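A single chain, nothing else alongside it, follows as structure tokens in the form predicted alone.
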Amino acid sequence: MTDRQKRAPRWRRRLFGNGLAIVGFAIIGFFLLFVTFAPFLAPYSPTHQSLRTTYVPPGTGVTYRGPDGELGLFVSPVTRSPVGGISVTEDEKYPVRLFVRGAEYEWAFGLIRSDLRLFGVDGPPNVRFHLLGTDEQGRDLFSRLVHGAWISLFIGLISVGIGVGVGVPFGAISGFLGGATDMIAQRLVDMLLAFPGILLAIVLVATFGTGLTNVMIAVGIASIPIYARLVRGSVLSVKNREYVEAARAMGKRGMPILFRHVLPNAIAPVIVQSSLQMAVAILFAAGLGFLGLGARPPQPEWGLMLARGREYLAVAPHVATFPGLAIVAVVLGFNLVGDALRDALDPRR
């Protein structure tokens, strides 16, 4: 058995018996249910406006027993008018049903066609189930959130995508050729690390426009200095040792050095701080889009709902709370597993 082969059930060992890691990893795949399965999660449309139903608190209507006295979750008909607030019908009552016929959508692209839902009211189409209630155009919150946790981590994944294509490279030669390239590259990267991430961001989506692939754009070259200062110090490390001198004395020189026996093992900081950044730039998208420079409405960003939901937090805080969390609950879930991946790839542990 080899070195490596004896290194990796170690690494694997500390990364998956750390109890905070799993929680992170479980954060992170209950999103990406939210992102594979949104259609037939979400019981509405994150779009449909019913300005009947607006800032509808969670659990207005719902009660526990039918018309009849039987047990089971059960939503009355329930509306807002501008004079008398809400009213429930409480003498109208419709079941809630697992697997339900709603409006038909499309997924992945055009290749899935189905009307299947994973709940519903067995009722007319204005008795709706609000989960977690409605916000101040009469929207399903739950639903705006589920179809939201796409966005978020699409622009995280982009983000991540151009600060690694991008800034790896540009600190491994860096640090690799050193000599004027390494102090030219690194008064760029200086110049960059000079303004704030998150007021680069800014900047560059108030000079492109706004919009997701703009949002895009700006967090991930906002995120290109950090890697490549990270990789440089990396190389810096690793383009001196013994097997690095070893390729040079079988006569391999320049850049084949550099990617096939120095970056493949400067690599393991990157992922450490992918998962990090990916965090960060969540973040980012959220502060842009609640400063309205990211998503534009309709859309479900969690951002641009949180701002919205600024504005009704004194008679519907719902609005802006389930945002909130959500945004928190993704952030903590990538801290959680950069921090364990950190710990498990440290050699020095």
Contents of the next structure:
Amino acid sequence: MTDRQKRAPRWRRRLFGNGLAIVGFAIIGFFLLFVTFAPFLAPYSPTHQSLRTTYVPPGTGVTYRGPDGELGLFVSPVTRSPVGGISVTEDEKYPVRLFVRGAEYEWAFGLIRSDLRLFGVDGPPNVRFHLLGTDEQGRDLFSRLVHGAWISLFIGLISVGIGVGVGVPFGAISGFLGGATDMIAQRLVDMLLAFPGILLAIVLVATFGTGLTNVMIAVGIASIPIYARLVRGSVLSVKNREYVEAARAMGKRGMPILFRHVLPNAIAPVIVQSSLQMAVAILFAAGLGFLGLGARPPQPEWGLMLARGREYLAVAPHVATFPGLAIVAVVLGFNLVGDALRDALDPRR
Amino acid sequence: MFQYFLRRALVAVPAVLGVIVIVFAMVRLAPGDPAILLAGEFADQQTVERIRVRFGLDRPMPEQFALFVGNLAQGDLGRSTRTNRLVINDIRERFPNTLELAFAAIVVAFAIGIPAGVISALKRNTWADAAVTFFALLGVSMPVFWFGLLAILYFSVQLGWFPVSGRGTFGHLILPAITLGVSSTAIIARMTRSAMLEVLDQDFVRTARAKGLQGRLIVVKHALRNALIPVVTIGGLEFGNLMAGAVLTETVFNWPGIGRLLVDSILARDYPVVQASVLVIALTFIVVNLLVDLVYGAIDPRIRYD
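For comparison with the form predicted alone, produce the structure of the form predicted together with its partner chain.
Full assembly next; the chain just shown is listed first.
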């Protein structure tokens, strides 16, 4: 035990002494903040349409001087005319303020009702401040991105949960028992691994139907063979160590040895893989959303938003750009943390 | 040596079997009557019954499977429910396009990834190394379809350098190939870097230096040649992954390949085509991986044939 107490700070030091890891953790931290406080951080509802303000590029109608020449952030009313083109009513200016009262929302599963938003326009409700512009239905892109964050998080968590929940015991038992069980289990894994990357998820979605829930399950199932193979390898390398022999000598048998002595010492690669797998799951799900096999409109899923933005790429490039940036940031965060964890937990270093 | 090849090939058998079983199961596990799925949702009762008899859907499962494998062996993949064309013709038409794209992408990946990795390893812990590492991480974190869209936006729409979509001239190939190759480039660069670092540390490189050989000669002739073995392997395996990655890239660029065929047919619930496309992509993946294993065994004398 003392040995472990001494060693714990070392991997922690390694992990937090790594600049890239800090960036990764910071990204994930912000991401979790967005998920948790979405309705407060987003100035508008993710589904509120306004056909008079479609594809407004970010920064339209925004000025840094108020009506009396004072410094600050101000917005003027913006309307898209039926013939195309955007007109800004420049003689009207309203300040953008922190902690503004907006439309009412529910938070924490309806337990809290509030109308306080982090920022918004202090003026009539039809004057809106679009941090990242609007999409083809005049919905606030920033609000949609913030409200869509939980979808990506859930996809990642549920897929990793399925992969770990099924793949880890499967691989552990296969490696621990060995023999014919291992042979058959590994051939099953071979079958699933015969499908490259995203294809297995596509096959599952094509079979059981499209939609967000099925995408989560499909991406999860697609990660099972990876975990199974990984854990089997670790179990094989651990199961004949001295301390396992010792447990055997003390009369312990079978599963208790696996779960008490072998598995806890084979779990480090699973932690690393899970961080990387979060990244993969989010990418896959966004890809399926983009292909039209995942989330359905009007869900603010990032891949789907990108797909919609694709249709207006030439007129409103911002609609496709920002969801992509959001995906890149989150996926990069999980990849950075995964890489850093791998280095920190690597016993050879 | 021959035994090694044989053993490798045998390992691929359960994988092939698995693919066939899963493709067979797809239609039977999907909600709804498999005969209707294979005939198309707008088919009349007569056609549905004909399909039911033709694929033995009224028989027990083992018999259905035998029939399925038998048809497969004869290249009979059924007819598309959308176009009523023989599926095999669609595949024959589309498959070379996907191969072309994947091949171009892997060329891009090697052409950029290997030099980037070598520079990164030689200039270890400098800004160049950091830049390569950063871009490599970015490359694996980026959704390919987003990269593709941005590429279209800047290079096709705004600068007008390349066609927006489709297939035809060499110019059509460039953006899709780069897009599809991005993540492979990143993976190959990282792999090259770590392989080079390992090799540069070894005795024979030190010996070459001690013999007084020039720096560049050592890098190219001694270090890189040895470092390339794992890199080529990873590159080969990446080629298989590119077949699946093509699904997204082909959709972005309207590339008439098998990936887009798959997506279109899923959206149109055209199950015969879905089955065939999945089968072809997965089998290509297995075959490519097998070939990579064989080549690896042939070029690396350190591989033991036991």
